[in-house]
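Shown next as structure tokens: one chain only, the form predicted on its own.
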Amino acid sequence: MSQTNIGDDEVDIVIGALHADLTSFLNEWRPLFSRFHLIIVKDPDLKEELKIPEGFNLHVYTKSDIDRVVGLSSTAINFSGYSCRYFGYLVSRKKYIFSVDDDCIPAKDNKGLSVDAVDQHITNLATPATPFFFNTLYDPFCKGADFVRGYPFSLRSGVTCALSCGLWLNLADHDAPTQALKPGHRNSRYVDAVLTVPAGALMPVSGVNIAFNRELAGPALFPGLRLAAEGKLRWETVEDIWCGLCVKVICDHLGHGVKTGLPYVWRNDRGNAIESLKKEWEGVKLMEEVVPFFQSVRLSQAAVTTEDCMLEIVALVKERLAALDPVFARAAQAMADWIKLWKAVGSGSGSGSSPSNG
């Protein structure tokens, strides 16, 4: 790849395919994806067989896979929807991981060149992050940057990051009573910066757009928290912001990194907010709880794998958030037999599931 010293052997793309035709969305990314080996997971609510043109190197998962890998060991693990896509994650077998909504194209940059999404999210996983310490130039490790004058030399070396958060233009990523009350706003600014979210602060990660270590946050990026009545479009779900909030406290307590900002793509409209109102309004109501949780969870110095923090997290999740709504008592019973099944399926070193037809 152009900046690092990664191969793209050691790349996975996964797409969660909640609609069928992935024609338009494979072909606008083909420059970029050829390259690579993607793997597909099908809905398992998506009935019509999918549409994928010739010319990639992929993998497809459906249903049966799901039932076949997963199996009776677990009713509380869902993949449906978009929490389909993190079956890729456990049975990808590569290094790193670029996973991107299809509802999602490549975007341009300020001079109107296409951005390369894939380049951009390995460069900002291979090159370190510096969390203990804010760089007032954002990323020091980006191209034309460095570190300012009076930051520790001790801490220049940074750490190594676990996840990339990406932005992306035109749909912006409200949550369905904002999006109701603003129906015509989109983000059209496109900011040309990289930036580590600084060690103790929390962010909303959203799945529409990252990439990640598998080894480092893979065991982490599990939907766990899943509404009552969650849908088919972002407004409706809090899977991806909760997994992002067990992945960031457990990268603060074992010293890894999160990177936010560049790689940027276009993000199509989609759904009805107002006609999402009722079902996002859970999630609404619940992140009053949750965030003050995670900013309260201290992990202990015996969970020295991220295998290990969720477990922990599971156990506190139980012990302080449970009794306040089922909801989350099938959270950490999802995330226990996740972490199950990740140290059964996820972590092995040889090929994964064999897949339905690639």
Second form
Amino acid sequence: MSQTNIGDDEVDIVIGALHADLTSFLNEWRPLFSRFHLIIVKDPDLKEELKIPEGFNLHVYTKSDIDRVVGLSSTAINFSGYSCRYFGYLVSRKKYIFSVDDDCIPAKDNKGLSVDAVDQHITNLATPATPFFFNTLYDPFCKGADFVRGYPFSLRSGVTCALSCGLWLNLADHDAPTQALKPGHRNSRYVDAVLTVPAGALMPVSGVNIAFNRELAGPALFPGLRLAAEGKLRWETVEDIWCGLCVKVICDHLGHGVKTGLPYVWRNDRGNAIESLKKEWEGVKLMEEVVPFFQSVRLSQAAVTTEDCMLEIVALVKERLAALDPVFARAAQAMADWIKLWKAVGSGSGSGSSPSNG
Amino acid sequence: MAAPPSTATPLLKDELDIVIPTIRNLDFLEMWRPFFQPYHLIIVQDGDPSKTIKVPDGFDYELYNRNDINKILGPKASCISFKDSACRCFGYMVSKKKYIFTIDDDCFVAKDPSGKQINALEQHIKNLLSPSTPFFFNTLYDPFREGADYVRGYPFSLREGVPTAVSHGLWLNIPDYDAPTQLVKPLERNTRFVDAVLTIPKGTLFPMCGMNLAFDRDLIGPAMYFGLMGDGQPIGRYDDMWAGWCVKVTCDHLGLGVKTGLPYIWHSKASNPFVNLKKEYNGIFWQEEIIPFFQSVSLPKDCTTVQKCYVELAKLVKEKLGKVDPYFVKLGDAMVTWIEAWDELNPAGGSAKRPNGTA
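One more: the block was the form predicted on its own; return the form predicted together with the partner chain.
Every chain and every other molecule in the complex is listed next, the one we just looked at coming first.
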């Protein structure tokens, strides 16, 4: 397979607004966002009106839209807090989505140049991933790099990249205990690499800075796992970790790739790790069950689409995790409802021009 | 949790040998002197044993040529390649130290982006002395590096990591490409300094380059056989690759870690791509069978030492790859000979057992 060309009109930028005043956020991103269509989803819990600067091509969705679309079809699905952006994924009609937290701004690279995170994510999604054999020079499709000696030739065409996971400078995405122990710790290391996460290897996907192929990953990117005291800071959630594991397991099964590394965004300081830790440690505890579970998931040969795979995962969650904690039983129900909703509302993209590349 | 604030990296000068294969000269050692002089060198002289290789003054070393190898190993010397840098693994076998660092004689000290000279050996030691994390991928790379840590979602029960058996370094300037790629891109140079060390996940194979490599001899030494290459063999330039696949499968089975990334060295010499093509030719085709073989290898539970794993691998190589070419039957036999020679030269202390408490 060769490099895909991704047009600007095939991309939606989806922002979950957890803060009402998006003026400085959008102005910081303006040079990179202005040529794209934006979907802004307002956290249904947010009471104030959104403040959005002029000059963007965008749609705003609020609680009333969410209620209208989801209606009575599910009591298990909850789009509040960080989960609100997934509503944007549902209603988008584009093939590719980029999502970034509303407390992040563009980063600068090692040379002091501004990082075009959107462009880098698009490149990651447009070039093949190489999950079946590790390339020691990282992404072989990057300029100035290639496959190294010893890399089997039959594996050099790669597979479609379904998910591109970016990183963060300044406030890294650590959990509350880790950040609380080192309150002054900030990530200042800019690692100039993109790499494919190998097949069979699982990882914690951070929702702070991601992009994905909506057709391939959309049905699996759903925040099924909501903590009892789910909060408005990343330390108080694990929803993205959960759906990232779903996506990786499904990608491994269907032969798609997941990349990690560039681009970086600059994550502003916000919140207090110790306060979050006092409030919410459940997520850390649940990971001890969640990770071994996903490591043991085996999908059947009959599961040939992302939706099929999700339904099999739902069944396995019910079978193996539901008894351990009610939060898992709720996750399974929400995921099942989401697939129904996705099939009814979410599937298909409106961008007719380019056929989807295999 | 990740390591506490940095203290000086131990020199390990009495616990580490530097193994250098050479056929020409060792002039490159002058540049490495500030970093290598405290250490004992094992020079493995390939090619014509009547030639004298001059070692720069001031280095503590032992040197072995083909005559020495034949004398020490007797008939078992057949497992050590001739006219190929694969002969370096003889150095691993005769070493009495816990750690090995091996480097090619056309590799020089690289500079980091700030212009500072990179002490490759120090970085390898850091890599080997800190745990690996093969069971779950950390998106901020090696959490044990200064300035890094585990990310949100990384289970605490996996944060202790496992012992690191191998540290695989990289190269700036001449990249380690195969012959076809070299022919298509003769002018490409690796100028990207990627400031990361990462653990290669369990179950994932990689192409291990022997140019800039360090390992824990106690943990994985017997699996570091660089195969039958060069003179009289149908294949070359796959020595380190072969060792890397055997090593990774063994590490995955025993719960040991393999790291890749920093340190960089400066690779100065571009080998002749036409010569390389002749050497690699069979490898390019055989690889297509070899990789699925290693990807599907399953070692029995009773293989609890490196030697046992390796002997089992040798058996499987003969059984499954023997049909690809009779070379693999010879190779399987050589793998067994290697283990016999290893055990003879390394009685009692040589075997690596499965570390306690690993997943």
